[in-house]
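Quick heads-up: it's one chain on its own, the form predicted on its own, in structure tokens.
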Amino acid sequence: MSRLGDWVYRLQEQRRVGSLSTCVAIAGADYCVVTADTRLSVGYSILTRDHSKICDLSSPLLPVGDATTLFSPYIDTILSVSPKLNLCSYVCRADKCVLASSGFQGDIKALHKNLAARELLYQHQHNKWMSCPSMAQLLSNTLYFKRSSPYYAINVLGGLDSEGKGCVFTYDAVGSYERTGYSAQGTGSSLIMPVLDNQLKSPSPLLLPARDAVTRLSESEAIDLVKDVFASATERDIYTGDKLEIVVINKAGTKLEYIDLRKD
């Protein structure tokens, strides 16, 4: 195999195993919690132990003086709609909406700024923030566009509905998602599912009348279930592991906290 073809291999080999994660996403009555660990590796080789995998969605996403570079592809449809749009103010907000991502940085880096664009867009045609719910729909739409060549981000979107009420978004590589009680995708999911399938215990999407997917738990008992699940899930799981970020959403805004994991 030649250099150039030895690299080419490389790169696609490290395209498909990807930056490897963990994200845990918990629907309440009136809040929601979505969680990932900040390790990020590839193989058995750490990179950093400090990267967030959760982009909030209600807070600036980046300050736009770096906008005009991340938005030249889009700056004549963005004018047309908005003529005096100032590009030094803040981009993608939407209300009460967080996104957890696993899987290949690039990828992630690049649908987000995606979501960013499509969410400027969507402020200056309807002079409000996103919802939560909408921005669900957005970022199905933005996968299975890219169904061909699919972004390599496992997604799990977390936030407040219209009525106030936690929901959970659930996705697969090209689009096809639900919405759930509980959510976790990553390396890890396969360790943390069966605990909150058994301590959640979401009804059946197909039991008629529809049943609410919100779980019973408190606020504070979410919390504590999942610092349980991710303690447990980084002792077997290599790429997981490090610290625990908690974002909690509810009625008062959004917090941030973080503990501290196993570092081996």
Given for the second form:
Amino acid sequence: MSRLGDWVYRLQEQRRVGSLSTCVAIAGADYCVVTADTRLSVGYSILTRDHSKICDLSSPLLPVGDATTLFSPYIDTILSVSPKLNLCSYVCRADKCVLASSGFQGDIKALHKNLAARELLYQHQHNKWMSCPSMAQLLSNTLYFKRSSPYYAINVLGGLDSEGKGCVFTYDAVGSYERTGYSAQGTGSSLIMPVLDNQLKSPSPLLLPARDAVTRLSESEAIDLVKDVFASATERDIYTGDKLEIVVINKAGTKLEYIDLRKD
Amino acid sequence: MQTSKQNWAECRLPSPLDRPSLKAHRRPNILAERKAQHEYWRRPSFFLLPQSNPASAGCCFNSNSDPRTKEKGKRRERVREREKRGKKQPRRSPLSHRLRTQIRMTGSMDLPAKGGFSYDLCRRNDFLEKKGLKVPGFLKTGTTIVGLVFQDGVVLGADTRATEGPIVADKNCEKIHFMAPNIYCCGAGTAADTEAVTDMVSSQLQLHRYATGRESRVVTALTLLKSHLFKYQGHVSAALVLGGVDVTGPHLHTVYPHGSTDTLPFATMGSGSLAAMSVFESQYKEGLTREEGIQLVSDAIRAGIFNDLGSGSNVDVCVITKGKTEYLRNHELPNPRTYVSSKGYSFTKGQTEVLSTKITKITQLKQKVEVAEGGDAMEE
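Now show me the form predicted together with its partner chain; what you just gave was the form predicted on its own.
Now the complete complex, all chains and molecules, led by this one.
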């Protein structure tokens, strides 16, 4: 079973567009860490050093794509201005998911908009938020719907499922997905994945009885691992660098952090 | 990162059948072929004994004592018997059997007749490429190299990243090569080509210094480089910035892979050349001092490092003045590692799953070659 759609594979070979930059996600017992670097490059040039590749799908009322307007800062403002408003549903819910994509940015923006719109429709129709596994299925269907001319976006979806456990879903360009404990996509993935395989060895999904795919590391240890692994990938991959955007999802909410990477 | 299934190492070696056939009736243009054969068989290794031929130095095959050769030597007896019976002999080239064996044995380890490149594998490579084998990539330097002339001499600068496609192969390589004590050369393009060309011309300059008894001139190096590169019509992919100070003054030249050259007061080459040239064009002026020159060169290289993905890591600078050369290796290190995990990593046994174990004992090889007492025979 080939994971990549043939069309996209041929495109990668021909034009060497590649899924430039790198995205990594790690799932823990009660948290999920989703990270991506912020460099946007074409050929040998850098277009911008501050381009976010992460889309928050749990707050679709907020504009998509600009990292500075996402998450808690917005919600804190609402709470502080009007504390009497019943905003429990925004802050206390368990289902949150965040999507990190690498690939062609035009297709990625279109895909994020599409998904955000579909989630809004779901909320209006079912009067509840989409859980992370449902969003995973929706993304897979959206990608496969365009099997004949795929979205050139290699995705990693991370979040908490309805029980509060971390979950990470990896995708290829045409919608084949799998729930795993950790994942790396992009040009730096071949440098990062072996280290994650060694440090976060997750049991095979073929083993019975089914074992938990999440890692036993604590949240701070996982963040430390991700930072170090990205610093190493930046040393050797020319398309990865500038800044690292780290999104941590746990039951308290979503937190955003930036660290600097090599800029050369 | 070779993803093709056909590994370069698994390719078929050239067989003796690749050489021109000896059967005359199958070849239409026999004159041309004869000439090619004659030149092929007139190689230096043809006349050397197996042991003293450097191409077969590691070869422990001695045709005189090999039983298979002796068996084939019986063919001579058969030929003589045929003659006795009065039958016509098939046409063969006038080579002794021993020499023909030698050709067969050393055929795959051939040295080129007069130095230079060996094209033995060209036909085989074309054939394999048509069959679909992906050619392994070259290590390119994807560089920023610069040079400028200041009031007392020449300053050369280079970054230190060597790339292999999208991966950094060497984070701190040396791109400023030594040509003569008063001449240095920065190289961009294929790493092997720049190193080989600069090493070769450096040796030629040394020999020339011995012959003339004088300090080398920059134009000498320039002419040697450009004639070599032109001869290979751009296939030797070396783009160089050559700079030095000799009796006639400071000189700075650029050499392109096809063999053309420019003489300039400031020059940049490589993938980051545009970024570096923008710095030069805005800030260069004549009569710079040494400190200003070094600062300008560092600024230009840093522009290439941060704005071009093919260049990176550190800045190397080389300052050449009359009578003195300073090679400032890693003059600036503007890219330290941003994060080091304080926890460290442990790679314990069992962390990587072991699927199966197979233990094979290696038997001790018996000595096949007798080592002569008293050191190497060649040294005596």
